[in-house]
Every structure is written in structure tokens, then in C-alpha cells.
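Single chain ahead, written as C-alpha cells, the form predicted alone.
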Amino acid sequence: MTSLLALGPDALADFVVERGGQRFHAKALRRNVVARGVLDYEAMTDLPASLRARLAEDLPIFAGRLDAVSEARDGTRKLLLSFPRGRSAEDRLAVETVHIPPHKPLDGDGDPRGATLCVSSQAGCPVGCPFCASGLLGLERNLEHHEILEQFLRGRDLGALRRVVVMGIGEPLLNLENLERALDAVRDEMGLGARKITVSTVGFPGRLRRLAESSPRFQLAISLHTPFQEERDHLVPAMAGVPVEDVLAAGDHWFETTGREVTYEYVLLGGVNDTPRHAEALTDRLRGRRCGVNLIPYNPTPELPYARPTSGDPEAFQEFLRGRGVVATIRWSRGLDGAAACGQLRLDAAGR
């Protein structure tokens, strides 16, 4: 069976058609969904009675399945989501989607500010980071426009969003062309504007420069983890061989060519590459370019040898790069307590 989001416009609207709906409701459903956030076909006042009724038994409105919810105490709730893999309705892969709500409210009238949303864009991960759970089971397959769309509105569903990310499963520049469908969507019909959405990859350099020169419309974050070439080619093996002063090159051109800073992500491994000798080497790198840091304490996995920092080094390691001209901030863990690392749900669910 098919779902409204895997509908084209005109496939959607023979479908509705075929069902006694007239072409302009396919409008009004596509609208209902995506822009307004109503997933419930009976809510859909704008459809005659009788047409919601035959798409409420023909069409689901989500290919996806929810098979868990992980909540932490700070409001972090991490959804399993699980996709058809053939044609059995029981074969399925499962990916995840994480709404982080925000630390405080606005000032003046205490509305919430937007939750961020983490998504996935493939259901696990080819790039085989050791110290990351999203590679362990391999990778699966990449997701399409509309099941990456549907993150973006389950999430929404959760509540209202201020930014999102896609910094989940997968590598986005590997299925980059489902990416960019889900968010144009997520830009002209959701409306959240592009400075809201950012994608990490661990940064192929060839494609970094190809995709800046088409105008892309998101915030660009690389996966770096250490300055260290020998380093990084353990740590993220996909990106072995490849320089890293190439990647660093690819990451200036986008700001030449797009006007907008790069962000350097680097997850913090206890003992690993969270020294004194890592933060002068990684200072070099990165002194004089346009740029920021985002140091990130890591996420305990129980399967993966790996620790978060000792407590005090990471604001040390910040302010050794602050002192020496590097813009660097700290991001720290939401959701500790409900499988925060990513992936983490995924493998339970496993069973590994």
C-alpha cells in the first residue's frame, strides 16, 4: 500500500479523483498534512465527509510505523520509526528520530521556544565510525523524500520546531538527492527558513564543492574529530585517505561561494582526542578560517569502548581554542537517560 507523502501532485490528485474528490482536494490534503500539521483524516474539515472517509481506509497518510518512544527526564523523546524494507508488511527497517525540547523558555509571555529535530537519512550508516552505534548493524538502505519528510512532521507533531537537523543515521551527501526533495517541503510548505536546517556529513570534499555551487539552501556542518590524519582515518573510515587539509579547503570554499560559516563538529572521546596535544593541533588547523567549533561531549554506547570525557575537560579544551581565536561552543548531551547516542534504539531494538 501506498502513502500520501510517496504521492506526486498528480498522483495524488488521480487518487483522489479515483475516490470522488475533486483535483483541488488533493490540494487541500496535501496542504492539511504538510503545512498545517493535521494527521488525522476525520480533522480535515476542508474534504467532504464522504472522501475522508475512503482515504482514511485507502491511504495512510505515513508509510512509517512508531514501534517505541524513549523518553528522558529533560522532555528528550526519541522516536523508533520503522519502514518497509520488501514487501511484507513485517520486514522492516527501523531508524530514529530525536525532538530535543529547549532549555528554557522565551522571555516575556513563557511560550517554548521550537524543539530541535534530529532525522536520519539512511536506515544505518556505510561511513563506520567505531565510536558511533548507527554503523553497527550496517548499512540497509537509503530512505526516500518521503520517509525522511515524515521525521520532520512526527517530530513537528511533538511540538512546534525552531531548528532542525540532520545529523541522525546516515550520511546526508549519500543520498543526497532524496534529502534535498524532503527539504524543499520542509522549507516551502513547512516553512522553516534555511538558515533553521543544518546537514552534517563528514565532508567528501568533491562533493562539498559541487554542492556549493548549486545554491543549497541549509547550514553545512562537517564532522571532523580530530586534527590528526592518521586519527581520522580510524575514526571515520569512510573519509580514509582523503586529507584532511582537503576537507578543510572544501569547507572554506563553501563559504566563499554560499556566504555562510562552516561548522566543524567534534565529538569528545575521553582519553582519546580530548588532549592538550589535540586542542593546539586542531587550533592550528582552524585559526584564520571562517568558522566555528561544536565541541560535543560523547554519548556512551555499551556495546563501543569509548568514554565521555573526565569532568572539566571539555570547557577546558574550549577555552584553550577560545584563547587562541577559534570560535568553539559546547554542546551538551540531551536525553542521557533515553538511549541518547545515536543509534542506541535502533541496536536495542536489535536485540544487540
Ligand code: SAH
Second form
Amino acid sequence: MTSLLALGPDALADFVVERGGQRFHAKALRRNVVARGVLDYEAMTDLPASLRARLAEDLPIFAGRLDAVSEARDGTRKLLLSFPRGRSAEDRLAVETVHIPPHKPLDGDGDPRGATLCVSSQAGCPVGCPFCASGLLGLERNLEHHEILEQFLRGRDLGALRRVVVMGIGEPLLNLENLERALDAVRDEMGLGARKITVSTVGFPGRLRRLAESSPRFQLAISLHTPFQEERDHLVPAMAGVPVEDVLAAGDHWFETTGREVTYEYVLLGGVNDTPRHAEALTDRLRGRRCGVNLIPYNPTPELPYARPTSGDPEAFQEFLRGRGVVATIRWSRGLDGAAACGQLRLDAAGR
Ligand code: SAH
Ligand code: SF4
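So that was the form predicted alone. Now I'd like the form predicted in complex with ligand SAH, please.
Below is the whole assembly, all chains and molecules, this chain first.
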């Protein structure tokens, strides 16, 4: 069975006409769902009741199913969605989306700044970073454009969005066509522009250079994780053999072409890449470049042999960089008690 979000404008209009509606009803349907966030046919009172009743039977709004929601004490909610893998409705792929409310909710009607939403671009991930739960099972398949858009819509349904990060499961640059189609809808129909959307990637230089030339619809974050070539070849296996310097040069080109600075993400793995030697070499690589570093203390995953840095290490690492003129922030993870470490909920669901 298809879904409303999966149908392009013409196909949706055909579908509506076959069920006794007018072609222009298709536009109203899409506007209700994507622009206005009305996710229930009953509530679409600008459409004839008979058409709404037919559609409620024949056309689910989303292709995905919401299988579980886990909520952490700080209000972070993780949605476990599943999509059909093939033809059988029971054979399904799990994907996660995380809704992170602002740090300090205001008294009263909630915070006007809105939440951050983290969406996934693929089911599983082909890159295979040894510290990441998403890579453990490899790639299952690319998400379709409407499956990516569905995450934005379900996320917004939990509360207004201030910012979106494509930092969930998967490597966005390996599913670029679907991602861009989804982001077009996010910008043009949901009204969230490029400055509010950050895409995180391991940074394929050729793709980044091409993208930078095409007025990209997002801000860029590149997962660097180490200044050392050999270590990066190990920590980011799909990038093995790609010189770290080429990745940084693609980041420079991105800034020169788009005018937007790149953020380098650096997962701090205790005792692995958080030593003073790393801080020094990273500084040498980045000093003088227009960019920032986002340090991410590792969220331990039970199956994997990596640890959080010891308390105080992230700050010391940050101070070292800052002291030498490299802009650095720390991203403390949210919602740990809700199993919100990257990829974990999906592994639980897969019975691992
Ligand atoms: N595949 C893309 C985007 C998804 S991962 C990428 O790797 O950039 C988003 C970020 O989360 C990456 O920087 C990744 O290295 C980091 N990450 C993955 N597993 C993590 C964990 N267990 N704890 C902390 N950060 C993690
Ligand atoms: Fe894939 Fe990113 Fe996880 Fe690496 S860190 S396996 S690229 S999702």
C-alpha cells in the first residue's frame, strides 16, 4: 500500500480523483499534512467528508509505523519507527528519530525557541565505524525521501522545532538524492531553512566539493574524530585511504563557496583519541582554518569496547584547543536514561 507522503503531486491528484475528489484537493491534502501538521483526515475540514472517509480507508498518511517512544527524565523523546523492508507488511526495518527539548524550559506555555530534532538518513549504516551502534549491522537500505520527511513531521508533532540535525542512523551523503528531496520539502513546505538544518557526514571530499557548488540546503558538520591518518582509517573504515588533509581541504572549499563555516565533530573515546598528543596534532591541523570543533564525549554502547573519557578530560581537551585559537564546544549527550545513545534503541528492538 502506498502513502500520502510517498505520492508526487500528479499521482496524488489521480488518487484523489479516483475516489471522487477534485484534483485541487491533492494540494490541500499535502498542505494540511506538510505545512500545517494536520496528521488526521478527520481534522481536515477544508475537504469533503466523503473524500476524507475514503482516504482514511485507502491512503495512510505515512508509510512508517510508530513502534515505541522512550522518554528520558530531561524530556528527550526517542521515536522508534519501522518501515516495510519489502512487500510483506510484517518484514520491517527499524529507524530512530530523537526529539530534544531546549535545556531550560520556561514556565508557562513552553519554550518559544523550540526543540532540536535528530533524524536518520538510512536504515543501518555502511560506513562501519567500530564505536557506533548504527554501523554494527551494516546498511539495510536507503530511506526513501518520504520516509525521511515523515521523521520531520512526526517530530514536529511532538513540539515546535527550532533546529534539525541529520545525525541519526546512516551516512547522509550516501543517500543524497532522497535526503535533498526531503530537505526541499522541509524548506519550501515546512518553512525550515538551510541555516536551521545541519547534516553530519564522514566527509567524502569529491561529493562535498560538488555539493558546495550547488547552493546546499544545510549547514555542514564533518565527523573527523582524529588528526592521525592511520587512526582515522581505522575509526572511519569507509574513508580508509582518503587523506585527512583532503577532507579538511574540502571543508575549506565549503566555507569559501557557501560562506558557512564547517563544524568538525570529534567523538572523545576514553584512552583512544583523547590524549594530549591528539589535542596537539588536532590543533596543528585546524589552526588558522575558519571552522569549529564539537567534542562529543562517547556514549557507551554495551556491545562495543569503547569507553567514555574520564571526567574532566573533555574540558581539558577543549581548553587545550581554545588556548591555541581553535574554537571548540562540548556536546554533552541528552536523554541517556532513555537509551538515547546513537543507535541503541534500534539494537534493543533487533533483540541484540
Ligand atoms: N554518519 C554520520 C551521521 C550520523 S552519526 C556521521 O558519522 O557523521 C552522528 C555523530 O554521532 C557522528 O559524529 C558520530 O561519530 C557520533 N556517534 C556515533 N556513535 C556515537 C556514540 N556512541 N557516542 C557519541 N557519539 C557517537
Ligand atoms: Fe555510520 Fe556515522 Fe555511525 Fe560511522 S558514526 S557507522 S558513519 S552512523
